[in-house]
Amino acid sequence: MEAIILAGGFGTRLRPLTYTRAKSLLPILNKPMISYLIESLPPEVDRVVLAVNYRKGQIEEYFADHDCGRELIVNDEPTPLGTAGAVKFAEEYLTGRFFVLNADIICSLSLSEMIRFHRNHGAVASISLWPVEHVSEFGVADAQQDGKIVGFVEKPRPEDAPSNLINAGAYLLEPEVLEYIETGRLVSMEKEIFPQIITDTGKFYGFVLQGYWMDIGRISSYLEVHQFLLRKHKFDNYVGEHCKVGGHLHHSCLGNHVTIGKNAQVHSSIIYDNVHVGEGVTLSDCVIGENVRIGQASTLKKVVVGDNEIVHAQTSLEQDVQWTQSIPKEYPKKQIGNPLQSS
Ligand code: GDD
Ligand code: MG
């Protein structure tokens, strides 16, 4: 059985971190987010197709060094084909029923249970669901008591949302779903294919997952997932190898080769590899990219610093993004797949 992992988005809401790396490789407690997903695959999955485009070289490099324990195919789309177009583009690797998984989610979903659920319901398509308070950044399902989904709206306005159950980004699909996807153009699974399957087959089901679910779409959720996992593992902080910590860490994550100067204070922040934080610096709710230097006595609050940047001594920044280099030319100005109604 195959699992297609959708890992081709640009991660525009996570820039500038995604100017220099694929979103699925963003580290969470020093491990690429895609590894969490791969570790959650059930034994039935013997082939993984990574549907990629932007920065696919980095993804290939990562998996060349990290065996995922199954056959792995890196399927490179010439241009982004959307969440369904990418699936159609992987058709030649599919042998039967298959999973499609968004790469930017950390959750406790049991994919084995989802297989049982799908079989028991005789579904053509099953999707994972999760209840949230604010639905408008997600796909929303209109589900009946028995799990049957009778309506699906991608990123509705709050007043148009049929329920508070959102698409949690894991699908189990029968091969006939492929017939609904046109070849060679950008096709959205959520906007075009799901509503069509509901109308045509009436065999679209939702599996509400238990436990936890977090989408890493934005810097705020990227920071939150760290806080959640630190608490879950009962770690005060998570510190990589070869770090020198002169100051104080509070609920933070350091990569490898990080130096924290004397009297520095680091609160609820994520610091990547090879970073130098000067003496007396205060960081709170920040993400600091690789090879960054932060000059002494600077104060940064809710700031994202991209890779290779220098923050001069005594700088004070709040709710800011630090990026002084050029933006990769292939990088889009806004989200291209299923943007919010307002964007
Ligand atoms: N290969 C490929 N090609 N992958 C893509 C493309 C593409 O053109 N566009 C997006 N992806 C990947 C992204 O990398 C991500 O892993 C996944 O598909 C979903 O795309 P996002 O851009 O992250 O979508 P979203 O977060 O706005 O909404 C989606 O996820 C929500 C749950 O987090 C939708 O599926 C919503 O319905 C859902 O609720
Ligand atoms: Mg997403």
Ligand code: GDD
Contents of the next structure:
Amino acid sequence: MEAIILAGGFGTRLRPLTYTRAKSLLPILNKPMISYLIESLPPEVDRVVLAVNYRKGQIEEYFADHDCGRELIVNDEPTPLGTAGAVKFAEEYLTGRFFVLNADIICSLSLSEMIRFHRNHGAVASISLWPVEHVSEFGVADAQQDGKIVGFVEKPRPEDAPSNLINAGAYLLEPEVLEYIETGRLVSMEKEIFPQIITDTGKFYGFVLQGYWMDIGRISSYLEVHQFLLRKHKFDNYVGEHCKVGGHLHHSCLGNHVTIGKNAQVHSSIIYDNVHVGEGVTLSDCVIGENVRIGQASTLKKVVVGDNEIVHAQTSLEQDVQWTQSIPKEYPKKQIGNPLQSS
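Previous: the form predicted together with this ligand; requested now: the form predicted on its own:
All you get below is the one chain by itself.
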């Protein structure tokens, strides 16, 4: 059985971190985001197809050094093809029923249970669903009691919403779904393909996810998932190898080879590898990229510092981004798509 993992996004809302790395390789507790998803795959999945575009070489290099225990294919899309387009582009690697999964979601979904649900209902397509409070921000599933989905309502008023369930980004599909997808163009699974399956087959089902679900699409959610996992694992902090901590850490994550100067305070922040934080520095709700140097007595609050940057001594920044280098030519000036926005 195969799983297609959608890992081709630029992660524009996570810049400048994604100027220098693939979004799916952003570390969460010092482990690439995508590895959590691969580790959650059930035994039935023996082949993983990574649909990539941006920074393909970086992803290949990572998996060349880290065996995921399954056959892994990096499928390079010549241009972004959308959710369905990426699936169609991977058709040659599919042998039967298959998963389609978003690489940027951390959740408690049991894919084994989803397979059983799909089989028991004789579904052509099953998607994961997640309950939300504010339905007006999402596409909401019109789901019946047995889980059958008969449609979606985009950003309804609360009183008009057919449920409080939204698309949670995991799909289990039968091979016949491929017949609906046109080759060689950008195609949205959510906008174009799912409505046809609902109309033609009546075998479109929603599997409600229990536990937790986080879409790591913004800096705020990237920070939040670290805080959630620290609490979940009962860690005060998460500290990598060869770190020297002269200051104080509060609910923060340090990569490897990080130095925290005397009397520095680090609150609810993420610090990548090979970072030097000077004496008397205060960091609050910050993300600090690799090889960064932060000068002494600086104060940063809700700041993202890209890789290889220097923050000079006594700098004060709040709700800011530090990036002084050139932006990669292939990097888009605006967000390209969002597979979950129109569920």
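The shown structure was predicted, so the numbers you read here are calculated from the model rather than taken from an experiment. Positions refer to the first chain, counted from 1. By rigid core we mean the largest C-alpha set that fits within 1.5 Å across both forms.
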Can a Cα shift of no less than 2 Å be assigned to residue 136 between the two forms, given superposition on the rigid core? yes
